[in-house]
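First, one chain by itself in structure tokens, the form predicted on its own.
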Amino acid sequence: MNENMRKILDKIKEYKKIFIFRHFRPDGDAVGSTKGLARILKLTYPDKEIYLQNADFADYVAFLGKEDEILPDEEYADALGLVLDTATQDRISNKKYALCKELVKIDHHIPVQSYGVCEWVEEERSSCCEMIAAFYSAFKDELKIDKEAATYIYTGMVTDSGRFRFREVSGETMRLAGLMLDQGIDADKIYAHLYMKEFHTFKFEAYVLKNIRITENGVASLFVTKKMKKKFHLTNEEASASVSYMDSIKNALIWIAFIEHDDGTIRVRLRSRFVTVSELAERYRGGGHACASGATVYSKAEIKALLKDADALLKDYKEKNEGWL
């Protein structure tokens, strides 16, 4: 057991009011971990006030249900803030987190910034939801769980692990996933919500497959413009999912999707097999995991520069390593 797990549980016991936060533009893991932990704490401590306090939401996991309305400033003063799945404070969705009396950080990203009175960071974990499952498992004689909480947690484990395919997945990951399944969750329903597609997305996928570009050393990329999103009736989340269309191209160990947004930014989704891309993402206002990161660029010139850097990174990897696929 990580000693910080006990410190966090003790800190939770100290407070009557607890606010739970995550990063902005949330994914399934950010939503699942916060909702899962909130449900566990509400079941275990019915006399405590537990609130999810986030400023934005994820449409593709809307099936997990609604969240709490943002509370007025004065409510935060005597509260403990639990920040999940968020490496740096500037990425916390609700900026009122700073009004909390104390903060606790629970995260599985590469450490970038230290914050809070207590931190529990395990970058080798496949998801923050896996950490919440481990937290429950470590204290299952004290904590309570039910089908609802397990559904939230399992959903995040599935999405952040690429359906349990990514390198961070371990035997412990699968044992903890099994613990969630033991709560009687409907895995078929979860997978249906996550992976059934609207017909228009198949048309978009066909278009994308015709327009993928490959650099000299094997970096696959695509650029989804605002015009394309409008043409194919895509949400930003559906457009971002296009990065997965390139994950099976032989010899392309890095694949990148550039998504143009209405605010003038171009969101970057970097994925890789074997090659560490997180440092590359950090050079372009981002970061994340070794083989799954995000970044932001602001022009086609920056897109070109990022692709050039990615191509050089992949060339170097292939020259130094044998047996890559």
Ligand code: AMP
Contents of the next structure:
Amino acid sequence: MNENMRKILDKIKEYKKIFIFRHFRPDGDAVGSTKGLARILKLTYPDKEIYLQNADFADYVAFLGKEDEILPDEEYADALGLVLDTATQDRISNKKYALCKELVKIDHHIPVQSYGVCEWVEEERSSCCEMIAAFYSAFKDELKIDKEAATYIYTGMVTDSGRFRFREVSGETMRLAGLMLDQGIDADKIYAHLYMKEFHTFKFEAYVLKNIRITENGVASLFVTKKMKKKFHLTNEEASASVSYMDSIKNALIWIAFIEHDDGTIRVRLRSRFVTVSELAERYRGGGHACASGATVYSKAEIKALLKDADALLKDYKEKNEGWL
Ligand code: AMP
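I have the form predicted on its own already, so could you send the form predicted together with the named molecule?
Then the entire complex follows, led off by the chain already shown.
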């Protein structure tokens, strides 16, 4: 247990009302960690008022169930805000977080911005859910958990670690995942929910696979236009998932999906093996993890520029490192 975890538990004990926040366009980890922590706190402190206060949701983990409605402004003034999985305040989905009396940050992204009265940031953790599992484990004698909380947490651990495949996965990750499994969760069911796809998504996948491009030095990319989304009846979330279609092309150590949104902005999802892409993302209004980052661009010219920069980055990496796949 570290000192920050203890400070956070003390803060939680100080407050009667606790609101839990996460980043916008949430992923399985953002949803799982917020729901998991809320459930642990509700079980442990039945007299406290614990609410999830988020402005958006993630369809692909909708099986985890519904969330609380956003409460009126006046409810925030005496609340402690716990912000999970969110590196910078501008990425918090519900802007009313600023009305909370105090904020606490719990995160596993590269720490580009410090905020809140206490912070616990561990960028080497494979997920924020892993941190919540570690939090529970550190205070096992005080905190309560059940199958429901463990299901939320395990789901986020699975999704953010690429099914326990990414480099950040450690022995500790597996021990904590084991602790969640010990609560009697149905992992088979969780995986079924995560892997099942709609038929139209398969058709889209086939189309995308035919249209992947690759730069001279091996940057794979695809561009999902508004027109394509309409043709295949895709939500932005389904379109965004296409980045994973490129994750196993030999020599393509960087792969990027560009998703055109209805307002004309183009969301960029950058992924890589071994090569750090977060600095590249930062140059295009983004950030994230070393091998999984996001950014935003506004034109085809910017797509071209980003691909050129990514290609140069990969060229440099390949020249300096041997034995890449
Ligand atoms: P995504 O491709 O949106 O799943 O993003 C990959 C990772 O980068 C996630 O951990 C995001 O939270 C993070 N990320 C995405 N966009 C940004 C951004 N604009 N600034 C900072 N981090 C981001």
